Each structure stands twice: as structure tokens, then as C-alpha cells.
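So this first bit is one chain, no partners, the form predicted alone, shown in C-alpha cells.
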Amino acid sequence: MRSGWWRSMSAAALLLWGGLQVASAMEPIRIGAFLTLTGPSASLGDPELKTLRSYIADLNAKGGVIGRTIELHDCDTGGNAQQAIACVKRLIEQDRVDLLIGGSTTGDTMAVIPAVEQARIPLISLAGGIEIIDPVKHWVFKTPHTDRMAVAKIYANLRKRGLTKVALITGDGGFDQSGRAQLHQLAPQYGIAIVADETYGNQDADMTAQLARIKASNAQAIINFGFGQAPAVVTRDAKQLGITLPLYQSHGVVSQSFIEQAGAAAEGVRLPAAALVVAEQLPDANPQKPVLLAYKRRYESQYGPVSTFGGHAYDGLMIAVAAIRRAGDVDKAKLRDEIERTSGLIGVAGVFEMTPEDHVGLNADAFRMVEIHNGSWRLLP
């Protein structure tokens, strides 16, 4: 009788512990967004999150990831360090997010770090600063291109063209004062002379004094390094003060929106650039050609007009799944491991190579030097 009863029991409690593992391999994978949906840097977070809202319903639509689908968690940081802080650790405690995707900014980004190396989770940031990366930290990746890649593609530009004598003015954000480190750091590499070196509020909304001073100097060309709706306030403020120097800003500015804020004053400016905004004059041969134009033309049914930004959110979801599945679960350790061994993917920013000395896994060949022509992007040899 009792060996009976005892046969019943175990049957009943594997059924259970079964019927349990079922139910956990079914949970969702919880992906956690936190991104910069409000204030003056909304242009990067807005197509972001439209753009990991669209992969993931298709995933989903398709039977999701590793036989799960993937439940999207997002959180504004409205571009504040300390809202970052929040939002990453409300993702972590509350949500429990297996990894996460974001900051949209450098500044973000880096307030965040140290969260993320204590609760080892997996992050992929969606910013340009080098220091993300560099030095590499454990649990951390980055898809956009960096800055420093950003200044080598301006100053080789700005070689060719026989320049070398460069006038300064950048933002008070983490990305600006990065990339203003970096033109400091490879000017003498490059042959290049700094002659003035100005910078304002990214809030601001006149920057003719600065501007004022770099017209009075010996300068040849201007670099604006920054992002959000000041770039296109100097754009136009150079402009109205008449200056005719060529004009360089970074690929913090590469959506139509900044076009549009700057109007007219945007002909002619260059600036680095991930190959989307040209991916129609790539020659056909080019392996990275039609995930370019798949995403571009998925986009814009959607949403209309598509930027870099939203491509970084892009690689960054692509990276994810790709490592989920080789994982073959979202075990944190796991995943970071496999994000780390990404190796060949073609995404928007190019061809990702990552080791473990290299957390971003791309080359300064990724980029595009580019100018606005007529409203839009024109391809520069």
C-alpha cells in the first residue's frame, strides 16, 4: 500500500516539476529599453523605440526567440543621467529584464555603468562615446560607431581638401565634450591646427558670440561636435552672421529633423555618417546593401523619414537575438558571452567583429563622409 502511495506521489510531484520547467521555458524574454523619448535629444530615443517596437512585433509574429517571445519593457530618460539611473534600476528590480538597450546618449549611457557591472547584466548602448567601450568593461557593448572614428573620417576630409587650421565649438553634453577630447587628441596626428576651441549650453538658443569669435580668427573650417537641436542653431546662426567657412558636424545630427531645423544654412555641411542615409548610391556589391534598404524601406512605410538613430537600435535587437540564440537561453553570463563572440553580422552601422578587446566590433571604414545637397544626403568620394 504504501510503496502504491508513494509511486502516486513521485508521479504527481514530476508531473509538477515538469509542468513548472514548461511554464519557465515559456516566460518571455524581457528585453529593457531605457532611451531618451523626451527634451531636446527625442529625435535619437523616437526612432529608437519605434524601431524596436517594429522588429519585435515581427519576431513575435514569427514565433519569437528560442520558442519565446519577446516582451519589450521601455523607460524615458528624457536625456537626465539620473532618470537613466532610475530607469535601469526599475528595469533590473521590477521588470527582472534578462538584458538591456539603451542609452540613446553618451552621458546616459555612462551613469549607468556602474549599475549594470553590479547586477552583471548584459548592456548594448545605442551611443557614440568611445569611453562605453573603452576601456573595455565586462558587461558592456555598444552598435553606433564611435567618436573617435567620427573625428578620423572629418580630419582625413579636411586633409584632402588642403585644410588644417580648425575652429571648435561643441556642447556641454557627454557626447560633445568626448568628441571635443578626441579632435584634441588626433589634431597633431592629422596635421591639424586648432585655432579656436568655443562651446555653449546644449539648452541654448544663440550661439552668435562664439561664433562671433571664431569669424574674427584664422580659422579655415569649423567642426561642430554635438547632437540634439543645437548643432542646427549654430547651422544657422553661422550663417546669419555670413560666415562661409566649411562647416563639419558629427554624426550625432544625421536625421531629417536636423536638416529641417537648420533649413537653407544645412547646404553644403559635412559631417561622418553611417552608409543608411545613402544606402541607394552604395554600389550593388555591397554585402551591406540590402539589409540597408530592407530597414530604410520598413521605416519609412511606417514612420516616415529614417534616421541613423533608430538603425543603432536596429543592430543592437539584431545582436541580441543572434546571441540569444546561440545561448539558447537568456542566462545573463550566458548572452554576454555570445554577444562578445558576435562575428560577421551585417547590420545598419556595417560588418560587426567583436572580441573581447573590442566591444563594438567596427572599423572607421563603416563610416560615410557626407553632405547635405538640396535638402538631402549626397555621397562624397
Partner chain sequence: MRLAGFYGFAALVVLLPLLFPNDYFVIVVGASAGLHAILAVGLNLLVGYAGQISLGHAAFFGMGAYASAILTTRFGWPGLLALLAGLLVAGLLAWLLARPILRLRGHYLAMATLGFGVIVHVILVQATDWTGGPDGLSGIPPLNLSGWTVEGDLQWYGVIAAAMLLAIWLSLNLVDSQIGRALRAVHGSEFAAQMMGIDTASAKTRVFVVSALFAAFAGSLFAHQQAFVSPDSFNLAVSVELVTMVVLGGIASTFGAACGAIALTLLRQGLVVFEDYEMLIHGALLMAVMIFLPQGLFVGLGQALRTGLRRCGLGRRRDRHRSLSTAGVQDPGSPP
Second form
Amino acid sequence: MRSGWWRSMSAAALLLWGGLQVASAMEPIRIGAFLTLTGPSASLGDPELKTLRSYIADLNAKGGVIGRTIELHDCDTGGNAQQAIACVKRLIEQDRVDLLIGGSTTGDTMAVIPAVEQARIPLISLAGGIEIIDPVKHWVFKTPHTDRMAVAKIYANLRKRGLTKVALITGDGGFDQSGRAQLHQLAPQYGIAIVADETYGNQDADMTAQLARIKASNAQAIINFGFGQAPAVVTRDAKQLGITLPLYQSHGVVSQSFIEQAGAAAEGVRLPAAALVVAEQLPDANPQKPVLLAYKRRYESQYGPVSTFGGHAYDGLMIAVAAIRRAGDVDKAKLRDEIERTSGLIGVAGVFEMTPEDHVGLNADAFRMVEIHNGSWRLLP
Amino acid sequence: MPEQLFQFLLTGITVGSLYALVGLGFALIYNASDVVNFAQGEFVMLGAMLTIALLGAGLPLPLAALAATGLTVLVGLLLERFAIEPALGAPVVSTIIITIGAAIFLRGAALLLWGKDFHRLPAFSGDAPIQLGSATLLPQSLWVLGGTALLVLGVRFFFERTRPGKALLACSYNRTAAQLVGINVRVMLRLAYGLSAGLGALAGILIAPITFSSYEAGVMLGLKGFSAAIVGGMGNPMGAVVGGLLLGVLESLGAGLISSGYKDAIAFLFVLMVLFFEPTGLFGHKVAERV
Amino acid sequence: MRLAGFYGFAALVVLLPLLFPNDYFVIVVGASAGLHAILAVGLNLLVGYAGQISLGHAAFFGMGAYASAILTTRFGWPGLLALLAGLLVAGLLAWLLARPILRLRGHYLAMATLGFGVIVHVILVQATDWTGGPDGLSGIPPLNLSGWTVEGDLQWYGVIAAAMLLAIWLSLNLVDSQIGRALRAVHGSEFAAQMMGIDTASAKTRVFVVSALFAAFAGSLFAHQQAFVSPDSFNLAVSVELVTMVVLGGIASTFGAACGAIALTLLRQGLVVFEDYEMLIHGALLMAVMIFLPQGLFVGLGQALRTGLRRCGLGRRRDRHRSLSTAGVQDPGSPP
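Having displayed the form predicted alone, please output the structure of the form predicted in complex with its partner chain.
Once more the chain from above appears, this time first in line as the rest of the complex follows.
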């Protein structure tokens, strides 16, 4: 009788313990995304969210990750850094997410870093500013190329063409200004002389005044490091003034809408871009090509023209998922360590090799120099 | 330097005419109701966005522009009927908040209808720049300047030669006296809103090929138009036009000659200076305060 | 002074975090609402009681915030000292600007304050070496209040709540004081006030400075609470939102201003769930409230309530010893 009682007791205990294990294993993986879905940077957050939703749905349909479904909690920062902080606090404290993906902009990302470090939660940023990972922060990673890489690419191309005197024209946004800082910093390294340095307001309708000054200088090329509608205005105004100098843009304008808005003036404009926009032009042997084409096909079938910003979200999600698989669970510290060990992951932006000193894991080769030709992107050799 | 100066002036006058048109709208409504309509910038945005949408739907440009203007006038009238009229008699500050609410509402509607992208209207007569000495001008700028001149003359004619126009002016001088003479102030109010909406829409259509339109395009324009109206003297339509041109030119000169980053600060410094020396704007009515 | 209402409000403010210590909405959004309340109460002194429109108030908010940010991060000043410095700068600037700006009336005054606000914002964006430019300054050290370092959302709720109650108390005192009466006289009719011997220019200057000080104080708290400042938080839209809060709540009512600030802050947070529809609903609500309650939420609802109570035979007798109530200016009682 007594042994029978013990047997049933231990069976019950075992069942209970087993049940608890299963229950906790059934807990979904919660990913928090804070993105700019409205405001001037909405063209960043919008494809990012769509990408995340699409691929998370796909992963869940295939049984989830480590046997658990992924739950996406998203929050709109509107491009406002203060709102980003509020978003992140809500995601961490109320939604109890395991990992954060975002912000879409450098400003949003930098603003939330103190909160992220205090909460000891890993963050994979989708923004470009180099200050996000330089100096390296224990919990912060990012997937896009840094603006420093973009500048290096532009300067290398200028040197190849024998042009050394450049005029800068940038806007008053965070992206513009940190790009401008990098342009100044790297210039001596490449033997580039900055002979003009103009700025405009991102909402301005007309940049002819600034461009007239540039025309009167002895610049051999113009670099417009900007984002949003302004670079299209700059490009058209340059054409209006009859400026024939080579015009370089930044990776902030890698979108079909830039080509549409700049119109015929965009012909011949060069910029560094992720290989996504010229995926078909890559040699077949390129390891990135299948990943790029797959992403492009899926996104375009669901949503329309593809965007490199959505690609960064894809990379972030894939890095996170791979790290979760290697870690075996979503303990934040373990997750962080596994993210840092990302190696050989073929993403949209390039092949990721992260180290404790390098929390982006890309090199400048992942960026390609492209030219706008006949209304589409052409890969430059 | 002198050649660039000419370019700065040309640009300034083009941008300034846009401010002038928007400022005119502010002045009109203020004349009829003592209220600054913070949704004026949104009328400009609606004119442009509706035209782009109708063009995309297949209408030829002139028809699209006409229809868009008509629709915006309708929006203005609806705004007056359902948001302003029920609040007649409320303190002025409250009515201003109503127009701010209306502006946000219209922006939200535009966001839902047309999304967050930027859109462009094709130029009316092509993009080939016109060479004027060492400066260049877009053909569209000529449309803007010409259009503004026509509209301003039209408004002037309206005020000086037509009954409703004179009645509207009378309202601005002394509302009670106007009522005593038999002018229906309520109708005048409706007229003012409709007219301002129409002017705003036309301004938006004229400028859309040069700038880009999005649901937020009205904010900056509204602000500059308001500044133009104030500088010219609130309530003086011609003053608003002069104010707008001055503001545009100063902004362009400030960007070109001093610093492109600080140009907005320079423009507003100018506005502050004007107000310190002329507390009622350059051509404003000298307000006699009733004791 | 309406003490009963004040104590009731204070009790509510203290009770909330005790009931919901882990609720993000109460603690974090509540703190944000508290800061807005301090700003709105200060602005209300200017707009409501002195009748002066200001569309550039965010500039003073920004001055306090950036003073604290720059002095603590770049020069290593202690938090309290930086806060005092921020108050000094804002107060001085307000005092210098007051005379020329306050000569203007109505929309001209609105434009002048708007222009001032834009100029300050442009400087915050452009003077990158000092202000960190459009991406702002981060890494602001926590606030140290004589030994106690304020850390964590709950502690910040406490500090901000205390500051807000202090601000409301000060405002109520000011309104009932001689200065307050002088201001209301000015609002009613500046000419008549002058005839009564009130130095209207100095009264208006003083209230301008006081409201600037309230804003700068809130700014310093904001900088330490967020550990980050950027020019985006101090632009024209913010100034307009502050005026909206004051008018929405009820002009010339301290509790109205606080009410409007809290209501609008909660509304913004609550509307986020509607995503793309947020703007539309926000605009529609603003219009609706102002159309149906043109005196503002607090005052309007208070009136409606009092009328309702009186109809039911309840409600207080009219207080015969109410303070000076000049034409067009409401002197509301305690909150319902």
C-alpha cells in the first residue's frame, strides 16, 4: 500500500515537473521591434516591419524556433528619440521581450542604449551610424554597413577617377550630420580636399543657393550625404543649374522613389549600395546571390519593390534566430554571447563575421558602388 | 558674387511667391473672423496631393487640377461649417486650437489615403532650365510667378470691384458695422474659408512640380505662410504678399550669403526685427484698442 | 487657496504608484504627464492669467534640458548646480526678451514667440560642437540630490510628482497673491489696469520670467530622467502641443492646465494602438473637445457638473468672497 502511494506520488511529481518543462518550453519567443513607422523616416521602418512580419510568419509556419513560436511586439518611434526610449521601456517592462531589434535610425538607437544596458538585454540595431558600435558596447550590435564604410567606398571611387577636390552638401538630420563627420574624418586618409561644405534643411524645397556656391568653387565632384526627399531636390537643382560635376549620393537614397523623384537628373549619379538592388547583376558564383534573390522574390511577391532597409531587418532576424538556435534558449546573456559568435552568416548586407571587438561583422566589400542608369541601378566593376 | 546674387534673388522670389499665396489665405480668413487658420498649410497639401492622385487615376492635368481645387474648396467649406461655425462665440484661442485639430485631422486623413511616400507632379511645361544670364530658372518657376501674380490681381479685383469682396473687407474693418449694413457675416466667413482653401490648393498645385508633396508637406508651408501674413500685417492681403516675397528672398540670401544651416534662424530674426519696429507688421492696420 | 482640491489631487498622485508599482503606463507615462503638467502650469500663468500667447515655450524647456546636459556631461558639474545654471540662463533670457516681445499683441506676439522658439531650435541643431547636433547628447549622468541618486522609473515618478505638486502649489499661491490679481487685471483690460496704477509692463515681465523658470526646471529634470536630449523634443510642434494642453484643460485654471497636460499625454499614449489612424483620431478629438467644451475640459466639465448638481438640489452655495474675477477670466473652484 505504502509503496503504491509512493509510486503514484513520484509519478505525479514527475508529471508535474515534465508538465512545467513543457509549459515553459511552450512560452513563445518574444522579439521587440522599435521602428520608425511614421514621420520622415517612415520609408525605413515600413519595409523593416514588413520583412520581420513576413519571415516570422514563415518561421512559425515551419514549427517555430527551438520548438517555440516567435511573437513580434512592435512599437512606432516616429523618428523621435524620446519616443524610442518610451517604446523600449514598454517593450522591456510590459511586453517582457527577450531581444530587441531596432531602431531604424541612429538617433533612436543611441537614445535607448542606456536603457538597454540597464536592462541587460541584447539589441540588434538596424541603423547606420558608426557610433552605435564604436566604441563597442557589450549588449549592442548592428546589421547595416556603417556610414564610415559608405564614405570609404565613395572616396575610393573618387580616387580611382582621379578626382580629389570635393564639395559636400548635407542636411540637418542625424544621418546627414554623422555622414558629414565621417567625410571630414576620412578625407586626409584618401588625399581628398574638401573645398566646399554646404548644408540645408531636410524640409527645404530649394537648394539652388547652396549649389550655386558649390558651382562657383573649384570642386571636381559633389557628395550629397542625405536622406528623404531632400537628395532628390539637390539632384534636380544641380541639373537645373547646369552643373555637370559627378554627383555622389549616400546609401540613404537606395530606393526606387529616389529615382522617380529625381527623374532624368538622376542619370549618372553614383552611390554605395547593398548588393540587394543589383542582385541579378552579380556573378552566379557569388555566395550572396541566392540569399538576395530569395529575399527579393519573397518581399516583392508580398509587398512590392524591395528596399535595402528591409534587408537589414532580415539580417537582424536571421542573426537573432541563429543565435537562439545555438544557445538553445532565450536567456539574455547566453543570447548575447551567441550573437557575438555569429560567423559566416550570409545575409542581405553581406557575410557576417562578428567578434567581441566588431559588433557589425561586415567589411567594406559588402558595399557595392552602383550607378543610376536609365532609371535603374547598374553595378560598377 | 554678383552673378550668384541674381540666382539667389530668382530662387528667393520663386519660393517667396509660394509663401505669398499661402499667406494670402491666412490673411483672408483672419479678415473675416479674427482667427488664424492653422489648417491653411493643409489646404496647400491637399491641392497638390489630390491633383497627383487624380492624375494617377487617368485624368488629364488641367482637369485634375481643377477637380482638386474644387475638392479642396469643399473641404474648406466643410471645415467652416462643422468645426468653426459651431464654435462661434468661443474665445479666439479655443478656435485656434480647433484649427490646429483640423490640421492634424487633415494630415491624418492624407496619411491614410496616400501613405507616407513622397509624390511628385510633373512640371507643366517640361524641366529644361531657362538660362537668364548666369542664373537659371526652372520653367515651372515662371508658372509659379505668373500664377501668383494672376491670383493676387484676381484677389485685388475681388476686393475692390465685387460686392462680396467689398463686404468681406468691411467685415475686417468693423464686424458690427458690417452687420448693421446688412452683410451676413456668417456667409462671409464661409466665403473666406472657401476662397482661402481654393487659393491654397492652387498654390500647392503650382509648386508641386518643384517641391515634393507628402502628407506632411503642409506643416512647413503653413508656418512660412503665417510668417508672411504677420510680417505684412495680419489682415492686409497685399501685405501678406509682400511679406511672403520678402521672406523668400531673405531666406535665399541668408542661405547663399551667410550660412545655409542657419537660414531659418536668419529669416525669423528678420521677422522679429520687423515686429520690434512695427508691432503690427509692415502694412498692418494700426490697432486702436478699445478701452 | 483651494486646499481641499489640492490635497485630494496630491493624494491621488501618491496613491497611484502604490497601487500599481509595476505598471508601465502609470509609472513611465505618469512621469511624462507630470513633466508636461509642470510645463503647462507655468505656461498657463502666461497664457491664462496674463493673456499673453506664447508659441515658443519649448525653447525654455530646451534651455533647461541642454544646460543640464552640457554642464554635466562636458564640464562635469553636479546635477543640482547645472539645474540652477539652467534656471539662471532661461530666466535671464526671458527677462531680456520680455520688454520688447510683450509690447506686441495677439497674433504678432504669437509670431514673435514662435520665431524665438524656432531660432533656439535651429541653434540646438546647428551648434553641433556644443549641443551634439541633431542626434543630441546622451550619457547624461543621473541626478544626485544631496547624496541620493535618482535611479529607476519609480524613483523618477516620485521626484517628478513632487516637483509637479510644488509647481501647482506655487501657481495657486501666485494666482491668489497681489501679483496674480495684477495679472488678471491686465488680462481683463491692460489700459484699465494701468489706470489703477498697476505697472503692467513689469507684471508681464515677471510672469514671463516665472513661466520660463518653470519650463527650464522641467527641462533639467527631463534631461536627467531620460539620460538623453535631442532637439526633436524642443521644436515648434512641442510648443504648440503645450499651448494646446493649456487651452484644452481650461485657460486661467491651474488645475485645468495640469488636467489638460495629463489628458493629452495619456491620449497620445493611448492612441498609439491605432497606428495609422492615430493622427486622424487625435485631430478629431481635439476639434470635438474644443467645439463642445470651449472653456476647456476641466473648466467645462466642472461647470457641467456644477449645473447638474445644482439641478439635483445639491452643490455649494456661491462663495461670496471669491477673489477678483475680471471680465472673461474664469476663477474656477476646486476640482469636482
